[in-house]
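First comes one chain, alone, set out as structure tokens in the form predicted on its own.
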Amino acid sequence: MVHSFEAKVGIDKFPIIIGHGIFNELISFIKTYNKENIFIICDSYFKKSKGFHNQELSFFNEYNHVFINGGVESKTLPNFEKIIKILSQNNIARDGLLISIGGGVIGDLCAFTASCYQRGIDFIHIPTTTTAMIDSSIGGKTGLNFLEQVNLIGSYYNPKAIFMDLRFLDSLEKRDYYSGICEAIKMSITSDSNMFNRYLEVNNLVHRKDKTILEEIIYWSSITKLKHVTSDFKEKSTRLILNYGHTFGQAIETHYGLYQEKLKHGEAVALGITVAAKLSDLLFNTTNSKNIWEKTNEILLKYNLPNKFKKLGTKDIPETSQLIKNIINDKKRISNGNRYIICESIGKADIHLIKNDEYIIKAFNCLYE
């Protein structure tokens, strides 16, 4: 089955072309562009892998292209340089395209490289991680990591198309996988409780990568994420939802620093989400609020996502004053104060501005326990 639908993201509109084996959509819609305009930046994994991959991709070497690691590392001016340098040596036009086929690193890179090259050149995405499949490919986001903080550069510009095949995920590793199936959790936990409990009851199926579930998730992720975004687009008020746990889980990455293998954002996500639910009943200590922290540790247990620091396998773990003091200087502050999102019950979530840091300690003292 093949899910095909039109998101509407700003001004722009685009398609979503979900599925099983959806490359001959891709090469139809390629070929309406100039075979000589267009260029190819592909995650290295590719370069190596196995199986369908090389067979399907291989579409590829018919086009100028370049191979960039995946990790968090190439999120970097130097990278966005080096593209910029090959896009003009090879004088892709400003009508060409430039395709993106990686994970979220990829992603964020040739999108912010696209809306800078010539002023803005059409790109299209190539999702192959649960993240940049739930998340990080829909929305508009683009970023490049600068002085040790994420996303320090960056801007919105949406892509032509994005194009969803399920079988990437088969080369997955267990970590990387969870770590984007966190995404999805966390979006039900603010806006839809029917679909947090059926994540309660699917997860065996998850585990099994099963393919029918797995393009229910990313489909209801990729409409729920839209509904965000589309009146939203810089991030002023309702995106801001999706933000649910990300200042805490930002705020323990930014201890672990940018290339740690220690933390996965994923896995600081659901850091984040464990904190955002103890500070929701703080805050409103009613019997939905204590639901709500309750159903978080179950569900984040199902989906072996860490809700503890002692669950991240290491003896460095970080102060509550750094902690404190991280958030502090998050990006998205604002000069009142921080902005939180808080869930009043599951899929109830809201915006609420909190100058106490005695109840954003209490609520990360959850993580010590």
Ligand SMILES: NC(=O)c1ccc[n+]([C@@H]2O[C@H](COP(=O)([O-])OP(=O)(O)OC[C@H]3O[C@@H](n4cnc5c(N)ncnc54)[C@H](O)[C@@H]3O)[C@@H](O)[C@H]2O)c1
Contents of the next structure:
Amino acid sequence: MVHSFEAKVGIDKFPIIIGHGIFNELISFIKTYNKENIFIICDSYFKKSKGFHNQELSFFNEYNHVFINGGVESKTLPNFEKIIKILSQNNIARDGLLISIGGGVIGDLCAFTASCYQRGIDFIHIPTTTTAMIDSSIGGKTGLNFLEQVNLIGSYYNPKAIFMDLRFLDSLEKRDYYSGICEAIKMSITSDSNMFNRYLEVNNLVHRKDKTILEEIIYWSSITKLKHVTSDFKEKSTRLILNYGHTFGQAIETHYGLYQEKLKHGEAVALGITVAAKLSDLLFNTTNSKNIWEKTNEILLKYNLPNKFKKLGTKDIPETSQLIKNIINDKKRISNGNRYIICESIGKADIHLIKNDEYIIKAFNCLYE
Ligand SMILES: NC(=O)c1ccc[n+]([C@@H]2O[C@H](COP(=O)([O-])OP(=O)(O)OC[C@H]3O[C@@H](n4cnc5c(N)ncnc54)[C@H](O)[C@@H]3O)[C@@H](O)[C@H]2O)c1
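Having gone through the form predicted on its own, I am curious about the other one (the form predicted together with this ligand); can you provide its structure?
Below, the chain from earlier opens the complete complex, with every other chain and molecule after it.
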């Protein structure tokens, strides 16, 4: 089955197509562009046609393209400059089209470049990881890491279309696969208790990469993320709910730097939502809040995601005081400093002002057990 629907993000509208083997849809979409005016940036994982099916391979070889490595080390200014040079050398004009094939890294890098090249050219996402399908390709955020800071440089820029071909997920490595699934679990905790219960039930199907369940999860995630970003493109209100657990996850990510081997982004989110669940329980102290804490731990275990530092398999574990410092530094950069996303019950999240760091310290302690 193919899901095809129109997304509305900010002032832009564009199609999202989800299915298995959707290259015919892609080819008919790009027909309106002059072939010489199209350029593809592709994750190097596919260099030796690993992970590509025959149809994709023949499509790919017809167009100008370059390979860039996935992994956060690639979201850099030198790679941005490299792509700009290549686009210019290939005479890609203002009415040209840039296509990214890859995970969140290639997607963020290409979307940012597309937003800048000739003051903005058309752009299509072809996400190839769970993170990119469930989260990063939707919402228009682009970014480069700079000065050891995640997404210090970036813009808001929507694609002209997103083509999510689930066949790409066949080759995805286990840790990358579950990291992306974590974003879907996180969204269900804040906005849909039925879907959360469904995730608790279908873990075995997800482990097997069952096509039907993956299509359901990716469709649900796209629709849910769109609901949050449609009315709040520049992240002033409802979109902030999507950051549940992120403040804590980011403080942990800052400790490990940009080295994904120790901690993937989705794993940081898993630790972050564990702390957020503990904080929710400390603040509300009700049957519902206890349930959040217990069920968050249960679901992370079911999906091979960490809920304690010892699960990371490294002796390099940050001190709580360091994590609090990282949060304070992070919060200094925004005007509404001490606001956190907290859940009252599963499916119901809100923004709360917490002035007392004691709660945050206690909540972080749950990761050291
Ligand atoms: N823009 C946003 O709103 C947003 C949201 C969430 C995350 N992000 C960003 O996304 C990035 C993480 O994305 P990611 O987890 O996809 O990382 P990634 O793009 O680095 O991909 C992870 C790994 O999988 C490989 N890979 C890609 N597709 C594959 C496939 N089909 N089969 C096998 N291997 C494949 C890549 O080469 C890489 O080694 C981070 O930089 C994060 O900041 C952005």
